[in-house]
Each structure stands twice: as structure tokens, then as C-alpha cells.
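Take a look at this single chain in C-alpha cells; it is the form predicted on its own.
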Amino acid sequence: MSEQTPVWSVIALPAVLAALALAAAVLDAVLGGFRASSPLGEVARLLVQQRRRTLLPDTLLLRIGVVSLVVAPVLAGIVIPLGDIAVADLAVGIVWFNAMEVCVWGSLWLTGWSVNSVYPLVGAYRFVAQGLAYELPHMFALITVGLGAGSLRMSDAVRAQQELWFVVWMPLAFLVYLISALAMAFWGPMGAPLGGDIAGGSRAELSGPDRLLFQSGRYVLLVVAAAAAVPLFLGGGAGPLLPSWLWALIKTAAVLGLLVWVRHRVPVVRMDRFTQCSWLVLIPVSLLQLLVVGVVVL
């Protein structure tokens, strides 16, 4: 935390992430045909539900997996400015965000492996395969932003968009980022690691508080991915009349709503087809966008 960072921002960050995650869960429930109050009912049910035990699980690794699935996106969020204020405005903020997101790979794999059951392990390996498919175009999209801003600091990326938002002259990078955000949160069309064909995949054997943490971490990850799109592509808190922090929240909610909506409109994509699409389409597209931005900057 820098010297200029107010202490309240450290408390506000998890509170804002939790509120947005709950809003995403409510919207997801409504779009799925359930009552808006059903997420709160599910929280109460899981809090009192007894943990399921499989034969010879590695309990320590299981706890590390589900807890880190919540901690990693919160740590990723410390570099995302809410308006003009970030908990930690690191000089390598974009790299930090990407590094914390990659920690989710380990979280999901540990969760799937530690319960000593077939379907969760299959789900974990599916996510590793998905990660190998989306991570390169995701990194190229982030590098494109850093190249356009001339810096890896999130606040510098926002300042570089005072004249023109990056989404306007980096539309391909923005599209690649949104697709990789879905894959990062194993959400919607990228939800194969939790597929119904493998009985729920990585979360198949989770119940009680473990399942609650897993589900919460997934929503927080989705929120952080949506929030990062604001300083990276949508001008941060820039906007007329309203304060910058409110504009940042509005833009985050809009991107988050889009990501939640996609889940109910696009079917789950088979892993081999997503991998093929990533290597044959997303990577060339992201490299083309990087080349164009590089030529403009030079």
C-alpha cells in the first residue's frame, strides 16, 4: 500500500467485491429462472451443511485450493483503481493482475486433485488445458494495453485514455480479453471444468463451507475480471457529471452483467474446439492487434 492510499480503501475493496459478487449471483439466478433471493438461501444452506468426505482426501491441499480461489482474485483486485484510488498502484500492476489470475490454475487443480475422486480430477485437468489455450491471447491483450500506455501501471493506462479509450483503437484486444475473462473464471461457454458430463467437475465432491468458498471465489474472480476491463480498456473512472468512483462502478457492473448474460445465451464449448479456436484465431488476432498498436506507438 502506498503512502497516499487511504486506509479505508483496504476495507472497501473486499466489501465492494463481495457486493458485486452477490449482485452477479442474483442476476445469474434471475436469468436462470430462479428467485432473486435464492443465492442468499444457498449461502445459508451451505453454511449449515455437513462436509462430504471421500476416501483418503488430502484435506490440507483441499483447504488451500478453495481458500486461495477467493484470496487470489482479491489480491488481483488491489491494483485495480476504483476511480482514482487503488489499494496498491504498483509499477507492474498489469503483471501483478495477470500473476494472481494464474494462481487460480493452482487453486482449481489442488481442489480437483485433493479430494481423491475421478470427476474432480478430470475437471481440474480440463481447466489446466483451458488455461494453456486462453493464457497466451490473454497475455497478449494485456501487453497491448501496456504498449499503448507505455507503462504497466494501471493508473498510467487510465491516464493514457484521456483522449481516446483503448476499446476504440484496440477492439480486438478488448474482445480477446472478454473471452479470456470467461475462461479465467471458467464461466458460461468456458465452463467445461465444471461440466455436467463429469458430474460438476472440480466441485463435484465439495459440500458445505468448502463449496460456498468455491462458488464465492468463482464469482469474485468474475467480478475482478470485469473490474479490470474498466481501467484497461474503458477509460477508468472517466465520465461526465458523476464522480470517477461511481463511473468505475457503473462500467464494472455493465461488463459484469454482460459476462453473466453470456452464460445463459451461449452453450459450453468443447475443450478441443476452444483450444483450436484459441491457437488458430485468438492468438493471431491478438498478435495482429499488438502489431498495429506497436506501429502506431512507434
Contents of the next structure:
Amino acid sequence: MSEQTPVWSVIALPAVLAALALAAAVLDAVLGGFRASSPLGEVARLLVQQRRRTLLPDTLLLRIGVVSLVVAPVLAGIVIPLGDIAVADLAVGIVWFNAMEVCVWGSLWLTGWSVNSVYPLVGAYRFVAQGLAYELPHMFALITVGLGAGSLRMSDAVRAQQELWFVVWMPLAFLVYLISALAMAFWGPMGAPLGGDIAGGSRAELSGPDRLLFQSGRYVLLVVAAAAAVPLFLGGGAGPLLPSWLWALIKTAAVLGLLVWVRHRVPVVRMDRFTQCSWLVLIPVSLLQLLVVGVVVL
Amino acid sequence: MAVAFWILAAVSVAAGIAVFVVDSMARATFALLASLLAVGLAFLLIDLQYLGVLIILMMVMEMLIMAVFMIMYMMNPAGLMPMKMVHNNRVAALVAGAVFALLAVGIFLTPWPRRRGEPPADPTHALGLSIMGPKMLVMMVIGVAILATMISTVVLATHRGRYDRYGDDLTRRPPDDPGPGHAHSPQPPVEHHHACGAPNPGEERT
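Could you switch over to the form predicted together with its partner chain, since the one displayed so far is the form predicted on its own?
So here's everything in the complex, that chain up top.
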């Protein structure tokens, strides 16, 4: 909301994302019955692990894929306001967010393709299929917010919710957003691209630092998906007593906790079933929500 | 500004050339994507934020779908082997040269309009008004036409319809699906119990 972006926000964004990603990993470990410190141990292990090579990998594409899986969600995060201040409050922030998270399609496909191995490739194709299923309802949910706010700017969306949070009068869009957030981060019920039935899918052949980047990128993606729900649906930093940045952080942590928890409660959905559900249920539902919001706005 | 434009222009052209130089389907696809992303970023330079970001968004999705189709129709399985990206070089060079000459001549012969007025404060808003105002009818017809095309393509391409799945009177439960885990699948069903909640060492760590 401020015109000038303070320098500290550029440093704070990666730090906050990393801290939340680690918190998500710890929560996931605890819910999975492991020690809370096990993610740190895994980080240390992967840092010293030697790279395992497959036959004839496309190393350039592999590096692009793995690195962009971390870079894309961070870039998506620059439009998300932490309290009142985003790193870059673009006039088309919602579209920017969407564009950056779509880049993950490329990251995952490149990672799966370039190691020259069957199961990672299968996982990559699964994710593209899943992407085709989740992207349309996801876009409609984002458009609904844009319509309700009358703007594609994240801070305008927050301002439009001063009276009433969007989650209250567009609950279906919020629900669709949460489902597509799971699919976007190929997490939990939408984790088929990394499925155990294909030996870990896209990341099966990754080892050492590559695997560390891949795993962190996935958690950062989950964090960004959760964090974007706050300005989009949950009133941004609005709340009594506490400062707005703290409210934004609390809400983000709550959504993130919910997403992590879902993984331990809901089984993996096959992407063909998800496609069916998405195209036959979620798209009509999100269109209906769009219609309702459109009528109200008119 | 000018420096950024020339860098993006150079990246765009270089990546475009790389499409034909590389020997792998995946690299060609992503070189083309890099070229188009540079074009999208160039749009940001002239403050057309919406169009620029939209180009990035659509091109990533398009290239990924294109990669799926390209590799699906490759002569070698999955397109994994190195392959030549150019065929019929002489005719292709002739056609490309002719088209380039035609377009270049067009650029120099067209009487380009002189700029009138100022760019609007919010180009996205102006673009929306332009599309939804005078061009509304055209956009709506195009929208319905695209939707009809998509639906009919899916209907034509789908190998099994609902009558195959649910039976002639649509009452068969569960539907006859070819995937794993179904009674009518040709192979014995494979159970994939993804142990959610239960500790499963070696999977989903970090």
C-alpha cells in the first residue's frame, strides 16, 4: 500500500518464506510420526550426499527445472503483502501470482524429463494432467476475487475486504482455491506426481543438493499458496489488537497448517478422477460463484 | 529501458535460433518458451503489464501442452533420443527468407500512424473497456466459438463416453473404467495404498 518498497522487505520475503517452509516441514514430520528435528537432519544429509547420476541426463534442463522450482514461488511471493507491504504491489498482482505458479508446470516437467528415467517422466506427465484439471477452477477463483475487489492488485483486494472478508461471501471460491492450492503444490491428496506407486515420481532420481532444492521448492510453493489465500480471501492483515504483519503471519500459518494436516487425513486422488471432479464439479461451482459475485457487484 | 529492450530482443532471437539448432525435443520446446518469455517481458517495458504477464502465463501452459503432444507423436518412443530439428532445409530456407523479406518490406512501406494523445494511466482498464465496449460482440462470438471447439474436440477425441462407462441406461455402478483398481481392468488390479497418516519411512521426507 505504500508507494516505496522498503529495502528490508526484499530481504524479509525469502527469510519469512524459508522459515514458514521449515515450519511446514516440521509439522509434516510430527504429524507423520517422526521427530520434529528430522527435517533438519534431512537437510544436513542431503547437503553432504553425493549426487547420483543417471545415464545420459540432460543436465542443463535438470538444473533449470530444479532451480526454477524454488525461484518461481519466491517470485510469486513478491506480490503478497506481509501486513501492509509487498515487495512489489503490481497492478496485475493476481495475474502475476498465477503466471509464476504456472511456471512450476515447467519446473516439474523439466525435472521429470531430464533425468532420462521412466518414473520421473510419468510423474511429470501426471503433473501436467493435474495442471490441466486444476488450472481452470483456480483461475476462476482468482478472477472472482478480482471481480469482487474491482482490481487485480493484491492491496486493492485487501482494501475491498475491510467490511467483509471475501471468504464469507465467496466461500465456494475459497474452497476451490484451497483445493487448487493443494494441486498446485502437488501436495497430499494431489500428490500423485510424486506417488509412491511410481517410486517417488518426478523426484525419484534426484539426490543431494538437487533433491534438497526440489523439496524446499515444494514447501515454499505450499507456503506461497497458503500465504496468497490471506490477502485474497482472509482480509490480509486485518484483525484486532495485533499489528497487521502479525495477523497476516498468523492467518498464513493457519492455512498452511490446514494444508499440511490434510495430507495426513486424505488419500491420494488419481489425476483422472480429479480431472473428472474438477471439470464436472469444480468448474461449474466456480462459475456459479463468479456469477453470484458478479450480480452482487453489479 | 533501451538497454533492457535490446537485451530482451537479443535473448528472444537467440532462443528462437536455438530452437532449430538443438537436437532434443525438450530443449527445442523450452528454447521457444524462453524466446516467448523474453517477448512477454518486453511488453512489461512498455507498461502493458496485463498483456505481458498474460503472455508469460499462457506461453508456459501452451509450451507444456505442446511438449506433451510433440513427444506423444514422436517416431522414437517419448522422443528421448537426440534428433534433428530441421527437415527439408532448402525449401524451408527459401520460404523463411521470402516471408522475412515480405514482412520487412511491409514494415518499411506501411504508413505508420503518428502517435496521438497520451497512454492511459491504467492500460489494463483501457484494454478491458476496449474489449468489452465496442468489440463486445466480436469477443462474445469468439468466446462461444472457442468453447464449442474445445468441447467438440474433447468429444471427438474421447475414446470412451459415458455410455461405455455407465452402461446403456447409465445405471452401472461403479463405472467401467480402464484404470487400475477396477473390476473390469484387463490387468489384475494393483492396490496403491498411499499410507497417509501412517509412518512410512523412506517416503515424503524433509
